[in-house]
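The chain that follows stands alone, in the form predicted on its own, written as structure tokens.
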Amino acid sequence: MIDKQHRIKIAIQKSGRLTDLSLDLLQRCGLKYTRSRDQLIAFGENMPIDILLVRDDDIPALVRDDVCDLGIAGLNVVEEKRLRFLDEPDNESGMEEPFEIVRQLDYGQCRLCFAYPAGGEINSVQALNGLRVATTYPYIVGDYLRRHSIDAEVIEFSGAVEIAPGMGRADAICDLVSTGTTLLANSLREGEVVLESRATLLRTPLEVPAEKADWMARLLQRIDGVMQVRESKYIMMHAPKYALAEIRNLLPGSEAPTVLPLDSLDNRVAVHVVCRENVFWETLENLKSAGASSILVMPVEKMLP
């Protein structure tokens, strides 16, 4: 039994795009936990995890003091924290970086990026020059320009950041992109992307227990092993010996594949192979043309790296 103390603390999004998404995550990885409907904590029964459900902004500071050991957040939430950190001058601990990205996840795909009134005569970032940008990400955004030898005024806004053109706030916008119907319904055109976005899992930058940093290290594998198995197949076939290489060539992100003999069939295998990759219509044709048969594709429900 691990006491309190050496529990593992997870903070995730507790409502909103990655919640959902993150919960499933830890489920997927053996996470059994309890929690009621109202209830900010969720206790881990089978593994010394607790999940802490909190606002996405407060994850990367809930790392950053070892409040909590692991976080998940977007990684436009992560960036625009550490800029933000890293700029605070009464730092007093002197750490180079408040946290750790030890993964990139699979899920909450997004982008940040500028976006220009249609029809307009802004067409590019280049025309920013003294000019006003509006966006929810301003240490993202003013590190870009920095970084770019642009001197345009960013204006903090919080909310509904593609009417600030409209207001006569700001000449421009940079703000997250998942479809682009929201621009376009705001009369705004896409432009240069600053940030690809997706779910990111932090880590304390403190050192922790080895009975907890066992866990940790357990846990990773397991998360490891969830992504890589999101669009993995399970393909089995039987194939002429022939055409071996050519068959291997058509799986898509396979390793090397198991091959097995067939009772009295000298000139045909069986093959075993994982491909990492999605299998579509196409592959199974395209095998088929190759001289395999009885092709059956199966989904893969766990993996270790």
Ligand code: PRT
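What we label the rigid core is the largest C-alpha set whose atoms superpose within 1.5 Å from one form to the other. Here the structure is a predicted model, which means the values were calculated and not measured. Residue numbers count along the first chain shown, from 1. What changes on going to the form predicted in complex with the named molecule:
In the core-superposed comparison between the two forms, the C-alpha atom of Tyr242 has shifted by at least 2 angstroms.
In the core-superposed comparison between the two forms, the C-alpha atom of Ile41 has shifted by less than 2 angstroms.
In the core-superposed comparison between the two forms, Asp24 has its Cα shifted by less than 2 Å.
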The other form holds:
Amino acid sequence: MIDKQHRIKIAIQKSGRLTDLSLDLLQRCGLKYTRSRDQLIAFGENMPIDILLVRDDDIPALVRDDVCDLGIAGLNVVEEKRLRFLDEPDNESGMEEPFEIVRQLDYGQCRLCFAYPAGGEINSVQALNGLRVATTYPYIVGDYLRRHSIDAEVIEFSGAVEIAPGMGRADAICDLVSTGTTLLANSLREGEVVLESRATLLRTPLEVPAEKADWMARLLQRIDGVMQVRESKYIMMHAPKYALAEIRNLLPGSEAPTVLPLDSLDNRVAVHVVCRENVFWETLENLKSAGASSILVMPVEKMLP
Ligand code: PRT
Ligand code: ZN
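Beyond the form predicted on its own, can we have the form predicted in complex with the named molecule?
First the chain shown before, then all remaining chains and molecules of the complex.
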């Protein structure tokens, strides 16, 4: 295995919504690791990749400062920090990107939304002129308000933003929503979406040594493969020859199917195909209506494009 300075360091959330999903992603990419006694580092055993477990808010800076080569954090955190870094006085040109976003991953989905007191007078962001918005994302919200020419005061909260209107600290909020239960429980109504967020993979903007770059490329390819597999299904069925064209149209995101003869049947064939999108019950029912039978849907274990 290559020496220490050539090992890739990837920062992920230590304990929170993205922790298990990020570790699971890396494991599915083939990484086996041992965690240090303090649980802050996981050393890769079979790949030159080590994991740093930190607070999600620290991840963008660790990648910007080249302490880590890669990092995974929600786009909400990444974008907030990106705007903050670009605004720092030592970034004179205001142009230097602190890191590169290399992938949007397939977990951690949520949206950053405005929300207004239910039954109140405010029902759109336009109505916020001269009023106060509480948020944990002052840069993203400030940027949105400026772009929409709305003159509202942004009040920074470090947590529990949803209680701000009830406490009389703000007239509206802008916070992350996934199911909407928290808004409902606090008598707030969801408004405009500012940002659709999901877990995001960041990379240092600096060049990395060739060996490291090689492993990074391999890791990215495996991540793509893992995400593709999670969506993909292998479908097998018997079908009448005359219905093949219709059946192909019914299969979401499929490549050319394999069509095989069936023993002692002239007018029916076996069709095998990989679908790169989720296959729902409706699709199977439509296939059956088109004449297919013995339909099997199976998960795909690994895939390399
Ligand atoms: O300790 P650390 O700083 O690392 O963690 P954290 O508390 O800042 O983050 P954590 O673990 O709560 O979330 C990590 C990331 O998960 C976020 O940055 C988002 O990218 C993503 N994520 C996905 C969410 C949600 N869904 C989510 N629902 N983050 C927070 N929420 C909160 C939201 O703030 C609100 O309080 O859940 C509540 C709303 O949920 P619903 O389902 O009631 O709408
Ligand atoms: Zn955080």
